[in-house]
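One chain comes next, on its own, written as structure tokens: the form predicted alone.
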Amino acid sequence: MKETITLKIKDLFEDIGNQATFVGSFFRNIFRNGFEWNELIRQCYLIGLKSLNIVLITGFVLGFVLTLQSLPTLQQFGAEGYVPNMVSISIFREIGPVITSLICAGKIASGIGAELGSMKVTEQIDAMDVSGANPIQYLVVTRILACTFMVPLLVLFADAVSLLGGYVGTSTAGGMTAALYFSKSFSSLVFSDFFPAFIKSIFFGFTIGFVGCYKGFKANKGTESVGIAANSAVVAASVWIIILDAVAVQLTSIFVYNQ
């Protein structure tokens, strides 16, 4: 039982520091010579417009559901007109970042974890190596800074989705106009809401990035690897967004909301 314990913990360290190494790598391989420019506007390509559907489907249910759920009660104490405000501020502070987040954790990072781990079960990636090209260069930079680049992005269609589809919920139950709904939302809304949410989102896109191609990267020999480099890397980064979430919300409840 303590031997158990002991090479678990020795693993949990040792996956610590390969971690480290892999970040390590990543950040010296952006400003070497010959970066992929061309691969890291694909790959922009491939994680952003391949993901602004379900993005943007997610968001709009998103912001009709918080709607409907929010009006029952609301009108129980006369305040239904407070419905904008309300879900404009849970949707930018913190609902929108971190579902439409966990969305691409689930479709992006299980991709690259996929992906990367097929190309390192046939040897692609030994083989870049033995030839003389840099594959952390132009498999791991431009997949990580497109997901950090891209993601910020997907958030903010979203916002705006949700808003539409808070309306859309709003008018069903016999609401208020467009024009009222949209002022009642943008004016409850200030730089403060915005800004750490847009932050946020860009450490999860780099999460996302960055747990896919790890996973990936250390697939072992055989298919099966695959297919556990993929469900490792939803997991994996999923979690860690849920907790960088909580760290991000506790230093702007400190630094921001409390000035």
Contents of the next structure:
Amino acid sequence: MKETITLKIKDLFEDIGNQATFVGSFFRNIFRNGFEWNELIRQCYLIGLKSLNIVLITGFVLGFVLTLQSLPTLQQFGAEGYVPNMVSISIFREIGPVITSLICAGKIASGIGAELGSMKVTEQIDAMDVSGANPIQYLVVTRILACTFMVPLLVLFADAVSLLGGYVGTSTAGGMTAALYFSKSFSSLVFSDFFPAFIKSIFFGFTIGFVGCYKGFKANKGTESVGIAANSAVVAASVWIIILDAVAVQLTSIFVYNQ
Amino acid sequence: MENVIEIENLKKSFNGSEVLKGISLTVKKGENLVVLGKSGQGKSVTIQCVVGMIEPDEGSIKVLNKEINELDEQELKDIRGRIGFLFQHAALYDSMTVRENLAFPLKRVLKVKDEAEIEQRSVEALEAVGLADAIDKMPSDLSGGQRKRMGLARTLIVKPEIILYDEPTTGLDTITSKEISRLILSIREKYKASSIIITHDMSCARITADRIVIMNDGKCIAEGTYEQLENSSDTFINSFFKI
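Let's see the other form, the form predicted in complex with its partner chain, since the form predicted alone is already up.
Expanding to the full complex; the earlier chain stays at the top.
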């Protein structure tokens, strides 16, 4: 029993060390000669544009459902006029970045984990390495940067579509005009609602890319490890997003809202 | 003749199990050295040590007069650019076409920028392995033999001075195996490259070998030409050559 615990603790510290080395080699390789611009653009397309549909649908449904769920409660207090304010603030500050990033963790981190895991198992990464090419620069730097750039953009799209979903929800319940709804939504938003959320979604994007690449590179020989890489990438990225969000909320409360 | 690879007293263990117990061998310029041995004797580990994929526990590996274990990251990359490595399952980049597979090392290792030169060298490498019409295919569209040829073309395109073949005929039918073996021989003639060929396939060994080393229990136990080893009185060595 004691030996098992010791071994697990040793493995944990070894894994932390490996992750630190991996993130170090990512930053070192960003600034090396021969940056893979074409691959970065291709990854931005694959990660950004190919995830847009699912993000838009989720965003729309989020706004719609949030409105329908909160409307009856607010009506009891005669505060249904505040639905647009409530929806826009909660979407922009919290729900938009977190839910969109969790969706991206499911779609993107698993995809990267499975792709790189499969390349590792079939010796493609070894082939790049022994040929004298740089697999970190070609595979890792491009994917992590693409996630870091594209996830915040996807969050912005999801936020916008959520407002539309909120309006559709309000109008279904016989609410207000579009002009009034959007005017109320935007009037309640200030820069401090938008900016910290945007910054944290950059970190969420980095986390999704990093975890996907790390899990893929860590896959050992065998097809089973490809599935494990994909699965553990989603789990680890999701957990990290939630932890980072908790930290970001605390920091925002202290530094932005001075609470 | 000058040695291009010199391995001395190479030792390597994995999880306490000693795989290499003091391997010593040399490869001369322009020579095809075949390494024979049962599975799990450390043949593949030996060539992986040669390209620095695995760090040995002990011993010296000199490749093109450079001590592999003492090279920094950039020097290792440079030396790897002069060595070709054909993986057992070819390790083709399956998200790229044949053309992109071939352009990959040219652009990144040799830093060739001119698209016309890339095209010309790609066609030349494919012609050398008899796959000229496959340039726009995806790796998934190629048969086992074609994948090996394609892997060989990708190895050849950088005109390496040394080629390491990890079981080049595994999983192929007898006729295709012989074709690949003859191709290895013709590549030596054309590119003047030195090679280490890891194989179980005696037909491949007979066609390609200038010299054969037999490994057993993590050590080199015999060395000689195909004919010398075939006529050995040692029963273990002789067992490789009996049908």
